[in-house]
Amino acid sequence: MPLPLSAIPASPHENEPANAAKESAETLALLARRRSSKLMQLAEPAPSSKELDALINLAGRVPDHGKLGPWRFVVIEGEARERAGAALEQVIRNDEGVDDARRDFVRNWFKRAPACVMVVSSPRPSPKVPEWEQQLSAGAVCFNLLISAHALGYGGCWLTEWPTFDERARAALGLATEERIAGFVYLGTANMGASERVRADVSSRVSRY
């Protein structure tokens, strides 16, 4: 069962103490065992709208050089999943080789999970903060959102998929020309437990200068 919304503490206001260096065995255990759910294993219930707002607030607490907030969130839940899917279906409707089965699949794209948060990388003009740093911040938002959802008791997965790389799809989903999709974070309740997968050998990727 997900934790109650009251389990999420309020974030500090500007200039209030915000020391993150605090021992937490639960956090270490979560990170040691963190595992995304497969998309087809995400079922109802989804996080409520209030829970999504709280999770998004946590997701925004990422490194952000220059305090630019170079990202934004698009919540796709409830009936909005059908509208967003219909927008994508219009993009591919007349593409060569696309049949009715593909159109139906794309139309139901966002119904594959109970809820989705589209994290948009939205770089700001800055003489001091390179665009690459801003994009990295957007990637950190995606992971922070996923970790926060796990900690609240929900399953989730962070995907990109074809709309990320299709200019027409990005426009159909409301992105500006300079914006990119950092990820679709699909959320719901895992209907079965996950098992560990093969991972990169971290020790072979460590050197000391």
Ligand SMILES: Cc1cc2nc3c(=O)[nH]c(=O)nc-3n(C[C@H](O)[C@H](O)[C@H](O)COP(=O)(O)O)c2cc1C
Second form
Amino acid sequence: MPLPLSAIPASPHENEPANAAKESAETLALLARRRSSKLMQLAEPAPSSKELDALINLAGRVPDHGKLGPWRFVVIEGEARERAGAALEQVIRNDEGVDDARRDFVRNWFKRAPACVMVVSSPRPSPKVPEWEQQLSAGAVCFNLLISAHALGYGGCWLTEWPTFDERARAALGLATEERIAGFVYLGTANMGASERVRADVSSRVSRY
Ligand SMILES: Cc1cc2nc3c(=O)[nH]c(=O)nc-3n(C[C@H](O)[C@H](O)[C@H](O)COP(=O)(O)O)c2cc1C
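I have the form predicted alone already, so could you send the form predicted together with the named molecule?
Next comes the full complex, this chain leading.
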């Protein structure tokens, strides 16, 4: 059962005291054990529209050099999944080698999970903040959204897949030319517990200067 939205405290206003550090055994346990779900493990119900708004609000609380907010969210839920899938299908419809099965698959692209949030990296011109930093902030948004969803009680996964790398698909989904898809964060109710995967050996990737 997801937690009620009342479990999410209001975010502080500017200059209000914030908790820069607050010990939380539950956060540590979540980080130590959390896993993504596979798409096929994401069942109904999706987070409600209100829950999605709350999760997106948490997701946006990322480090962001220059306070540019160089990202935006596109919620693809309910029947919008059909419209977004149809837009993708139009893109590949007449591509060489595309058959009816592929067209159907692509048309149902966003119905593979109950809900999806497309996180768009939307860099702002800035003499001070390199685009790379702005893109990293968008990546942080994706993971913040995933962790927030897990903490509320929903399963999710962060995928890019071909639409991210297809200029035509990006345009069909409403991106401007300078924008990139940081990720599609698919969300739903995890219908089975995920078992642990192989992890990178972190210790072999640590050195001390
Ligand atoms: C930016 C990014 C893009 C990803 N895109 C894909 C993808 O397109 N297809 C895929 O199967 N996995 C993709 N993954 C990996 C999934 O998120 C995968 O489920 C995840 O690595 C599982 O790790 P976790 O259980 O620790 O969250 C991507 C990961 C990241 C960070």
